[in-house]
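Take a look at this single chain, the form predicted alone, given in structure tokens.
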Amino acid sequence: MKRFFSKRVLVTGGLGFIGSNLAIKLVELGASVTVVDCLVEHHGGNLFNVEPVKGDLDINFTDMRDAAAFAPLVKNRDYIFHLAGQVSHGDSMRDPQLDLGVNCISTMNLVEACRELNPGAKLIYTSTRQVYGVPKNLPVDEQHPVMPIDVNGINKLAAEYYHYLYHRTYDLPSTILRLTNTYGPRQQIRNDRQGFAGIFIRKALKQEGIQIFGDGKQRRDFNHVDDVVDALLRAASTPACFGEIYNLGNQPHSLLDFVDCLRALTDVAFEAIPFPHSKKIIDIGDYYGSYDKFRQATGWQPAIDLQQGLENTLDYYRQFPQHYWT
């Protein structure tokens, strides 16, 4: 990763969990390094999380739905990687107003900005598998049909499409990564807008007790947040990445799975109770990705399983409480 060495680097929603264990890698790989983050409420933004390497990068504050006075951070940046935005499905459909504002006016302003002053620019965007919605076939590849369940699904897809058409049109250098349910230190877990792994992580560490809707036997795929972060690395410095969409993903466990590592882990009890309608209405059922592509394209591949991987986060909380949740 000799590639980031002296490289100015821009990180929106850098303050947030996938956002900020970046900032901390490129810095100690020694790129300049700038995070712009507005720190919506109760959205995972949390100063803390750069706390090891706060001397040695920028941190701005400005809001990107502010087109004029965002613009100008995009200059003279030979990398950026577009992590802001809104990620809880439910809070989408609450507030469909403020997805659509951080989720798509945000990254229309960036790519507007990027074609206006700094063309040379290379984007790498994190979308969702929420973007597939309900799978047809598993693995899911990225060959699959899009047809999201919930407005956050839908404004993401945007998102995506004002990528690809800039890297089209304008010849914007962009790549985009899908990702799946990450996991890790420094996610937000004090409420329940960042997934589920957050909220059975934080039960599990409160010894509140984990609730499983249906009977647990759903398969998701689980990524830690270091091999996300090795994954958005490996997506900037391959050329061949940019024009394309890539899904990561890794070897699928049921709910129970997870609960149970976590049992292993902490002691905490569960149950399973019926689905709640309005969860119900937004979930996908079995979902795992092929990440076949990118493997292909950068090598890429999952190193962290899941009992080493919870097992590293909850010392993470551990050491932490109060910046997190207590």
Contents of the next structure:
Number of protein chains: 2
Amino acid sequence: MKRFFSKRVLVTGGLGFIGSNLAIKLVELGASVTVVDCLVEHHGGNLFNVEPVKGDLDINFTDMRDAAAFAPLVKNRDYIFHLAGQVSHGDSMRDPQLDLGVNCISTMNLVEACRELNPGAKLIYTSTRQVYGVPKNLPVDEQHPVMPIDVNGINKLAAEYYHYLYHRTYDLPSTILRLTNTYGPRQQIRNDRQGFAGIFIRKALKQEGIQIFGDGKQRRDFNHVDDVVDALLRAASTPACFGEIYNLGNQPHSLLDFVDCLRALTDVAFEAIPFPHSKKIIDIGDYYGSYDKFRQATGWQPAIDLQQGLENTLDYYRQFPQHYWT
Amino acid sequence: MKRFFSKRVLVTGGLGFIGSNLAIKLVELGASVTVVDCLVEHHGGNLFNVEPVKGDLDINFTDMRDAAAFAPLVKNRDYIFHLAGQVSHGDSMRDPQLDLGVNCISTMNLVEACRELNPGAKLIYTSTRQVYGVPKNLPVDEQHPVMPIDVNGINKLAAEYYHYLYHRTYDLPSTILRLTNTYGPRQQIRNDRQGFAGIFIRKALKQEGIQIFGDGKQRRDFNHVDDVVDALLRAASTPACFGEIYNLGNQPHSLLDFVDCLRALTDVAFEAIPFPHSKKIIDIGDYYGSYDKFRQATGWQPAIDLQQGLENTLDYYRQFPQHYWT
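Having displayed the form predicted alone, please output the structure of the form predicted in complex with another copy of the chain.
Next comes the full complex, this chain leading.
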């Protein structure tokens, strides 16, 4: 990863969960890093996330939805990791226009700015498995048809298409990773907006008792954020990735497995309750993805198993409770 | 079509090409019609389009991108035909943010307003064959994968997904028709923004000489606007259509066939020239769609052949040159 030494890198959403972990890693690798994050309420941006490298990166609070204000930030970047956006499926249904703004308009502004001001910048976009909707077969590979079943999935898919289109039409080097459930340090876990992994982790920390919707046998694949950061850096470093779409993924675990791992580490209580209607209508059932295509292109595979990853995660949050969950 | 007698109908984009033809037909059928159209420059809205029924419908100039201003307009409607939007592939590349606004934001505002204020209204959305991108096989049916290759196709696809999602999640009755090349009276043909059919028709009228890009053997399927209006009314009248997506379509003709029909009627000159780069990169090659699914659901099939349709079209524009092409 010497490739990033002294490179100029922009990380959008760089104060958020994955963005901040990536930004810290890039600083460690010797990159010259700017993070842009307008700290949209509830979206997970947190200044404390970049505490370990503060003073070693630039922080910019421009709102990407403002095309004119944002555009100059893309100038003179070698790499642009685009992680800004909203990721909550539930929130996307409650405020779909906001989701449209931060996912579609922001992304359109990014690719337009690059086309005009920096068409050579390498763009890496973090999309989501949610674009597939309810899986027709498992594991889901990149040939699986897309049929998003929530507003967030629709808008993230449109944002993927913008990247792909600008790659195809204007030669912007652009690669898309479809992330699955990501967990680890620096996630917003204070409220219930960022997915069940963070919720369960907070409840384990607070010993509040975990509620599983349904029977808990739903399977998902979990990636620790350090593995996701590794994937992003590998994608950016591999010329063959540009113009391609890749799944991340992992061996599947049931929600009960996930809770059992947490219970082994914290002894938290849990109960299974019926699915609330508002969750059921956007639930996708079992999901796990095939990451074969990405492994073949980059050699990536998840290095951190669930037990080990959750241990590391709980350690982090126990160290900084006031910044995340108390 | 007695079904529409005294029904309250909203037609978005109702001063545009297809919207105005639909609105006129609905007035003739005894419906109580409101058209909403903010006459975005170059998008084809034209007050003269509803001249035959002026006084018999309400015209509202609200911009659908303004959620608060638009929402009340959906109240108390039995049917809402959503035709507002921009349709130019080329313009969508030149001003992608505008395209995003008039196609995505407007549609999001529509489905949100219906969810909140009128969840029983029947919604009929006109999408486009452009969502398929370059056909992998012909004729293209609704199972063909989607892969839009211009901004317009991406945003229209997102707008489809919003309709489909709100149908699935909130039971809004919603049906989607993917239109192919539509021609006929009341199209904006004064400039080159609305597709080659209108351009060729204007050139035939003005005896200016038609330029075909490439060899002219590209095949397309053409629908006369009266057939499209018939399709929209049938979709709205068929309960089984809600929750479904349908292609319109027709027997394929080459661009040369289309020009030959025009030449038989006007004796206009033509030449074949190489594809300009800006057109080539968003050209989809041969396209014609299968409308079997829609025919089986509604009995619809195109009734107007190309020769007859172009004759009718030229007659209209010759009658009102100052409103369309001089």
